[in-house]
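Only one chain is shown below, in structure tokens, and it's the form predicted on its own.
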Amino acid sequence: MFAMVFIVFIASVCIAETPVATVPKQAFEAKRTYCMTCHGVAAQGFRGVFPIPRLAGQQPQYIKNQLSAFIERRRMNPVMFRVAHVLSPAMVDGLAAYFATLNPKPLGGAPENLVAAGKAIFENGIPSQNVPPCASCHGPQAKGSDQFPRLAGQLNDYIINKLTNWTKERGQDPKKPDTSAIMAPIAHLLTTEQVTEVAAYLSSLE
């Protein structure tokens, strides 16, 4: 019952009529707008020198987990640390739930000739390299679930960057392991070509 009520609150915020929980409407709108300065007008991501991820349609629990990881420096990103550490728990809940309601068309832009190979890896894994199917955690449509993130529609260059540099950014506090530990060996086992193929496939999904 609480989840249903909370969703109603968030839906109201989307049309700027009701504050989120204990967060004043004006404060929420200011922070939402601030997030979209980098993540795009509909949180669809931004392609530039440093690709910024799509948050639209993302699993709320995943967003909350990552914000905590930035704050605790388990995930390294100086910009996001500064953004995350000033957010109240109510603001985090509100933003996470709000982004989950968005579903703009993906930006695309990945090489279309790599999509089929990426789809095969996502659905079947690479048994010869001990790489499991991505779908086993991220779901058959790559929309994620709970703490496992949505990958559908994510910018391909962002995915490439994250997988290539996984252990340099994630799991930086061995005393506080999280779900990022699952991906560490997988990211290491994938070749550069395979990473590019998976990223192309995921960026093509809506």
Second form
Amino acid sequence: MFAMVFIVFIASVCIAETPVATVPKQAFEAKRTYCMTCHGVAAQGFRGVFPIPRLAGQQPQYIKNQLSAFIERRRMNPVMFRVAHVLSPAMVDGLAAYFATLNPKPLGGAPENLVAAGKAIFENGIPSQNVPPCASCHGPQAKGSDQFPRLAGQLNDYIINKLTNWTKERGQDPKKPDTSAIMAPIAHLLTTEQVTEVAAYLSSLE
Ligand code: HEC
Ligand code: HEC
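If the structure you just shared is the form predicted on its own, then what does the corresponding form predicted in complex with ligand HEC look like?
Everything in the complex follows now, all chains and molecules, and the chain you saw is the first one.
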């Protein structure tokens, strides 16, 4: 008798602590389609009034971190604040897992003559300026891992824009330091020319 009561008790605790995170199929489809109206039909990114980043093949943990950062206004972007703050945690998990499965060709469009110089920066860093190899965190193929984002195939103009404005947009809550602080000093050390080169290389990668 005692054993039975005990088992029932454990079972109910388990149910309470691990709710099964599911999103109704129709709601998920609607939201996914909505994301893609801006991020591109295959989430490959889109060039409109301003560049909208590629989400295809992106690391789920990075996507989740950025959506929280938009919601908590640690990362400033009025469009993505409005989009993100209505998403349930289960929807965020579902979307992040879905985007990771996509692998369309990069949009391209960067000046090809800068690619070789960008590759050298990505692989070797710039020792004279204390810039570490980008590959040491973003991976040898720029596919990222966990909190380190994939950069392969990202729009070059988006990359330029982010690296140039890093500390104006990210880490905006001094009371809540986040992963953006890892990248801040590196973004600062790069000259405009070096940013343009490394962006050209990254946007060409599949
Ligand atoms: C109205 C257009 C629009 C819609 C709809 C939209 N986004 Fe965005 N999203 C943007 C823009 C613009 C940016 C770039 C912000 C910046 O420049 O920092 C962005 C950035 C992001 C980023 C950061 C990517 C990175 O590389 O750092 C994520 C993650 C993201 N969006 C996820 C989503 C998801 C998930 C949805 C659907 C629920 C969605 N977006 C819908 C416009 C949109
Ligand atoms: C010490 C580790 C580290 C190194 C080295 C590094 N990064 Fe990063 N990088 C990060 C982290 C962590 C993030 C995610 C920041 C966040 O969560 O806001 C990031 C984000 C970025 C982003 C933003 C991506 C997006 O989708 O918005 C770009 C662009 C970037 N890094 C480019 C570079 C380049 C170019 C180099 C080499 C010159 C480099 N990184 C070297 C850790 C690193």
